[in-house]
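Here we start with a single chain on its own, the form predicted on its own, put down as structure tokens.
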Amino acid sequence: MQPYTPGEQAAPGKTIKLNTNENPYPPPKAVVEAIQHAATGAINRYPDPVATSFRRAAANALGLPGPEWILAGNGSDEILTMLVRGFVGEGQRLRLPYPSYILYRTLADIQGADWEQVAFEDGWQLPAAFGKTENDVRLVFLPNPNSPSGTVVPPAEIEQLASTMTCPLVVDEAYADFAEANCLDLVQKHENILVTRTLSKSYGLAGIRFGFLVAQPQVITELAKIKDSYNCDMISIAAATAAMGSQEWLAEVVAKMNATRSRLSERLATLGFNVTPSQANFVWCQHPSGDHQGMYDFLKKNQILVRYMKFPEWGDGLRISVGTDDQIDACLMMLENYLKKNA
């Protein structure tokens, strides 16, 4: 079994961290106040096992019919774990696109299940085979926007895919707040379309570990049977609830980060990189020289972390998270220096 390897976490200091798609800005003031209040509360008691306050706030913020459409988890990774545990039995199959989030494969391995990868076609398009119905395929994951590309499959295409499947289609929307469209409306129309979200990216709460699933109530009821008893702690529930009530802050931060993403993409293109148009809080880029490992090493030596990623039979490249404007300027300056030095 191959373990999932998270992005490198640098020791506190001067390192510029552009490798794990975290939000470079602190969370809203209301979140900090909620954490402080919760920390002085009854933490000697167990938390609400179903995170009622969060589910109500999230349903209101996202325009869902009610809290019964939401299941909270310890990060969206726990939600993904519950989905595999609930739908994919030993010897059955999980389907995912390639390249995409490699944790999906690990979750299948833990379950004793098989997994199959369907490669994206040119332009990060899904082939028809991705929607093929097969009896032993019990769950399909589709990260949207995808990582590492940042590309999006339009909701209309996802709806068509789901109509050809007899199993659930999970749309992993970890980066959806940075995108032009999402699939929340499709959940209300189709029982087999499920959406996962996280507060680690757009809401700036990667250190809290909180995610959730949006699905029809009858699906939520069944999946809730297999979650840990108290899977979200009191402090994280308080923080997540306050975050969902901070939609104006969210809109401002997303607009700021998307503007920085555009500037990063344009500047990388002028340096000769092939940049995939992104709707996430990161950019996937490849240089004609192919010297991505060298660039990664040079940046790391100069205290800038990006993600070097290599996909067998696909290729390699750099995934650069959107940081502050100053952080992005420093990264671009170092990349320009490296390219001049190695021209």
The other form holds:
2 protein chains.
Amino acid sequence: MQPYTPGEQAAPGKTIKLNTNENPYPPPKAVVEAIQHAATGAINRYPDPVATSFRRAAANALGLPGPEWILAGNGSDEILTMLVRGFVGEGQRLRLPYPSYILYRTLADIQGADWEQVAFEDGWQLPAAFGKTENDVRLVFLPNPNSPSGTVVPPAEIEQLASTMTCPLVVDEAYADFAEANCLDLVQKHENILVTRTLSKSYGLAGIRFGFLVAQPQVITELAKIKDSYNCDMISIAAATAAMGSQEWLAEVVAKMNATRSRLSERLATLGFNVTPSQANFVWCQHPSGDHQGMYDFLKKNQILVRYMKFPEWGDGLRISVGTDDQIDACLMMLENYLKKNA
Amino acid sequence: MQPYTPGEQAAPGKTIKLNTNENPYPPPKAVVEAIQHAATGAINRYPDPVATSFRRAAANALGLPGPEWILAGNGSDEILTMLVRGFVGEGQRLRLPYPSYILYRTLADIQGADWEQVAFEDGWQLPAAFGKTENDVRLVFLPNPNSPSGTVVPPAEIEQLASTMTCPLVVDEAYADFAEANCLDLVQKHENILVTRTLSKSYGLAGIRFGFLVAQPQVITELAKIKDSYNCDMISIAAATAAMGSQEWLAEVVAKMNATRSRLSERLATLGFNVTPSQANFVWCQHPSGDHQGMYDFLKKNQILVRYMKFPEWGDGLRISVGTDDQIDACLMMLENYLKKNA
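Show the form predicted together with another copy of the chain, please, because up to now only the form predicted on its own has appeared in this conversation.
All chains and molecules follow, beginning with the one already shown.
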């Protein structure tokens, strides 16, 4: 079995990391203070097994009826693993769109399950076939915004697709804070629509590993049975609780990053790239020259990491995370240099 | 499916918690400082996916050949889950001794696997049958020291049992720092002997969720493929690294707790209990009256939590964690009161 390969890591300070969609800005001060305060607390005791303080804060911040609609996890990675373990048995099948987030396939492989891909149509829309599930399809994943495209399937279309499914639809909203729409309202209307979120992107907390699931309470109760007893540690619970209480900070950082995203998209277009309009904190772009591997290598040699992605029978391109304006300027300058040299 | 029920949690400061084998003492100062320092670091970036700093420090502290002998996990719970997922398929089987740690059974249930128990013999020794595995037994768990007994199967006997097994033997050494012997040396001699450790007990870090596996490098490599990409967060990696560098602190705390354990054992015997000689940070005791449930209820009413455990077709008793001397005195006084009232 081939394991999932996460994005490259680099020594901080040396390399400009625009490859794993981290937030370039430090997290809210309240988070740092919460961690430092928690460090002096009862860390010799087991943490709250169900992260009550976080779930209350998250329900409040997201306008959900209550904490019983939320399951906290050690990163949304753990939530995705729980979902596969809970819904997909050995030999059963999960479905995902294509091109999309390949981790879902790895999770199926680990589980001894199968997976199938349904291709996006032109314009990153989904065909009705995506919602037509047969018996052996037990779970459907839809990243929304999608990666690598950064595009969004409108909630109304997702509702329609889910209505024809015989299994749960997991809408992976890792990047939803950067988008114009999300599916939280749909969760309250439909038992088979589940939403996952992470604090790694918009909240700037990739280092603490915290994600969560939003689903109807009876779904949360069943899934909680298969999690490790104490899956979230007391420090990260304190940090995540403080993060959910920092909605003003979130709005400011998202506005700033979305402005940088617009500038990045426009300047990439000026350099001749085909740029997919993004609602996430990254931009997917393809150059008519097709020399994406060369650009990736050149950037890397100059200590700028972006993601080169190749999808068999579909194509390749660069996925560039939204960094600070300075980081993006450095990346654009290098791309311009490369294109001039190779014109 | 019935989920695993962890020990009761209580509001700190009010209740004397002697029920989940936590360390009653705060962790080393170096750990608190490491957390506070890490909080000001790059927590917007993903952590080291393989916890290199921790694995180096652990290999050094434990006298292992190198970090490639160690896999870090989000608590040893996550390590145990990985082992079951890695070695036991649906319909296959794991083996554990009886009476022992029932979480293994829950992990089998979650996996859709079966489990079987082999009873300890008198004196908490294991029969040769424990080492006779058939084809469908794919993994054997042995907590050593065992819970609830606190007893240890000598490494030489474990080596003998493992030599007749056709599958891996996981020696769960959650409590080994309190014991006279452990199986780390055996791991270097036998590919099918794996050891799990936790920082929740001896290091006083139940709140941060950190455990690890010690196994031959080729075993570590395979198991690492099924873990979540970033399973340990950067704060807990920093804390765990500092903990492994605090071996003097560890020796002092273990000596202090083992002295309290001796006193607890002797005084329980004076009160008429049959006390199993323990090499862990808890003591298993049974009273000739058989009124363990009554004692548990009385202690709980007086804000002292111990663990009442009942093993079908075997018996029941109380498992009392080693707290501070004051906490143990309070518990013993209450037990004495109860026994006098009900004499």
